[in-house]
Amino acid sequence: MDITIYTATGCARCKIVKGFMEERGISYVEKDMKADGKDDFQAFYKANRSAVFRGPEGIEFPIIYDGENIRQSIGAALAFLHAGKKLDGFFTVGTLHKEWVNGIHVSGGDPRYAEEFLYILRYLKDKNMKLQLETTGKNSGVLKQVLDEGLADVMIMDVLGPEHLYSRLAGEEIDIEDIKASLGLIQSFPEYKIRTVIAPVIREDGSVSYLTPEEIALTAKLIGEGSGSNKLPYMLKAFEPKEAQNPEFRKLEPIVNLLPYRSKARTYQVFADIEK
């Protein structure tokens, strides 16, 4: 396939992706948005504005484009070049800089493609990149492989909620034993964090409401049951309605006081705290 790669002068991540394509014999055309490719990139961005992520610090590079598919940032670009769309879900746009790579989601992809996923992590580690991965607990078998090979420098586990609401919050059927298995692994990573966003739930009667302090207590209990510890670094985070995709969630008022949630969580996780 012919690839256009949009780069920025001095972008080390762009060099890694170009090197990958050269190793594979993939032909590409480079457009440096800070040099001769500036006009080409502006035209591309104008035509594809909705598909290109622009954060507070600007646009993340590299961006690759094959005439149909766009992939942005080093992880997502390498994943697409290696396995096409098979790894969609495992990789999204990363926003960390220097030697750090994020936007990597153990639970987001199809576990049938675990080996292809691990290949990209190995490749990034071989290029001296440090990796921050995230999981919701799904795909615990893949998480175990990541741990065994030492492919994550930081692991963030988002525990969505209590056992009885986990599938509802995830938007798919979840095996709670899979979640508990991941909780049993999390402490073995070099650095890790467990957190819960106090998110809205669509209740059985169709109403929408936030997780309650009592439900957060049950979430902390689930963490203890899976991990075997009641002394884990457990952070509670407020939900941002304005960032929600669901229009019903955007109508909610933000939770202002998280102290009742922290108090309930400390029943089962004594170091539970509020993420600043």
Given for the second form:
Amino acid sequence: MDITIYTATGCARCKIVKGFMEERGISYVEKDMKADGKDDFQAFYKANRSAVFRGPEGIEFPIIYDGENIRQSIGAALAFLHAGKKLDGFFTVGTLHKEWVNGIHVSGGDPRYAEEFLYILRYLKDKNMKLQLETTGKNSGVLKQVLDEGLADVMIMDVLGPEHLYSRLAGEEIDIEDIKASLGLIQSFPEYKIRTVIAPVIREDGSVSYLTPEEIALTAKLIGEGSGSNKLPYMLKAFEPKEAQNPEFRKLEPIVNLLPYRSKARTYQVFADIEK
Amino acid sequence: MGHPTIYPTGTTLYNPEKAFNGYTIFQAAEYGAMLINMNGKEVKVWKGLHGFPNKMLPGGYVMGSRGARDTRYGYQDNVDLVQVDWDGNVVWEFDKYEFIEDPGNEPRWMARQHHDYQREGNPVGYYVPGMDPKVDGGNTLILAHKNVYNKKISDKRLLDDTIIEVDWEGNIVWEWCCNEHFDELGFSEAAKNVLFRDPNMHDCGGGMGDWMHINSMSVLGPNKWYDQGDERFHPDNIIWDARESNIIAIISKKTGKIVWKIGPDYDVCKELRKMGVIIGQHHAHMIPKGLPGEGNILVYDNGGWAGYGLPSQTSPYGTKAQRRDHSRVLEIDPITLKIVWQHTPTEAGYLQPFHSHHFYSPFISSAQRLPNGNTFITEGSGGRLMEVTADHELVWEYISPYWGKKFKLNMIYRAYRLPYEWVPQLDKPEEVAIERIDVTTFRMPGAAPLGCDDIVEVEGTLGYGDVDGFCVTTEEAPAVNKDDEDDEYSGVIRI
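Can you give me the structure for the form predicted in complex with the partner chain, which would complement the form predicted on its own we have just seen?
First the chain shown before, then all remaining chains and molecules of the complex.
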């Protein structure tokens, strides 16, 4: 496997990925976008603009490229180098800085490759990185292993909605007992929070509408049932239509006032609040 | 107010011909919500009902709180806000703002209400003809607290002021958080520096900075400025004041942004220099439409100590940077920023600066405009309520006889005058005039009467001429041209 790695001078994460390749005997070519590799990176970025994430603070490095596949940021790069495409879905581009790594999704990948997933988390922890993981509750077995090995410093659980809408919101069949099992684990992480994005739902009749305050109350109730607590740090977040992939969702007006949702959520989760 | 050791309490002066006759509601310290008539007769007490403040609604209803949070963990947090009928039954209540688990206390929901609230139908919480607050429905605006971190303001935990709107069912339908508008407040770099290091820290709950201390919040209501097209004064907009920062501001109900403001600095324009610094103020509100002075801002400018600024010999760390040892009630035109009426120690008849402290409450207090043009003033720290006419004649005065046993003051946070018809349960009382007693001849039992039996003339004495100041100069000097608009030092009075 011939890898090109795009780096930035002084980027510690890039060094970790280069070290990983050296340990595995993977040959690579480094292009430092702040030094000699600047022109090469600009050409690469120009040709692959849609595949490279550029956040408000710029482009996250490292980026690896094998002539066909592009993986950006430390987690996704290591996962690809370790297991190819098997771990796709577990890692996306992170946005945290210094020792913190995010963009790690317990529910996003295939649980059959849990061991490969955990290997990457262990590798990152061995390099003194702090990990912020996310879950929607799916893959509670993997979550349990993450917990047992102490691989997450922060766990964020996105509870998508009430029980009767969970599969519809996830876009796949969901075993609600899997979600409840994850909720039962969440309080054991060193730091955690639970949140729900007030998302649009494609209703049975095909219409699109946001989750209602009553449905958020049921979501809070689900959290209580799964976790056994009505005092969890539960945050509500507004959906941002501009960032939606579904073109129908992009047509929606953003919700301005989340207070009715908070009021309803507090029926079952007394510390529910609005994430700003 | 400087008190002698012995002085009367209750109603001390009353002119029924000139007063706006009615009942007065106030919180009798550590006793309950007290309703008195003009002669000071206590006609009703809702025992144990806290009031921060108490307000009456038509029909004999009173609003207040059933208690306050454990002071080891919260600062000035009332547990709830309730509406109580004449017989003490709670007919409306709100507490679901924050779930609180204070050690040693039963976990519970709390409103964390403090200092003010307004029931829909009336913008300011006191009697305005044709603007009765609703008693069996409507929304309520509540001034509340929330603990937040905002590193832009300080690295300390902050006790933030919030305004929430609650519907009759207790749902919060609108919320405004002061800390989110820090950039709009106009603090100088010096003030920001002080604020960051010491945002008015209190020890309770492990420490929290009461950085603004908003103590008044009311709706503008219909007003002539908006009628003339000035959007800043939309009737739904909210006016508040903050004693720690000396700011009075109006926020847009729609956007939450500050649309009108005076303070924290009063030297930024000619109009404010002329007004003079407002310090530690209370109860800034727009006089509602239909009352004399409608559209003007009425405020009790306490004096005392407040504001963040440069260190000085009286403020080594820049906290409580502005100080004054007397109060002023100001009526301000919000467009021209001119003082159109004021009641200061001078108008009250006290020689400035020698006796300025006789009109002084360094904290709490309020001013209410009455339908006949009089102004009802709570000079809170000494528990004195008074009504003065537009030309400053004192036509009613009352001193609270209720001293707290735990907090040893007879203070009254804020009292309100209300018309007799708001209390249909009572017959209109008899109004008995109380003449101003001549204190030069008033004596306690056993004290000698005025006058000496043995007076002798001293040869060569010059008599007593005019005295222009005694050790200190008077406030009136130097002379200015009051009619000169460009003279920033001219004005009603400079303090």
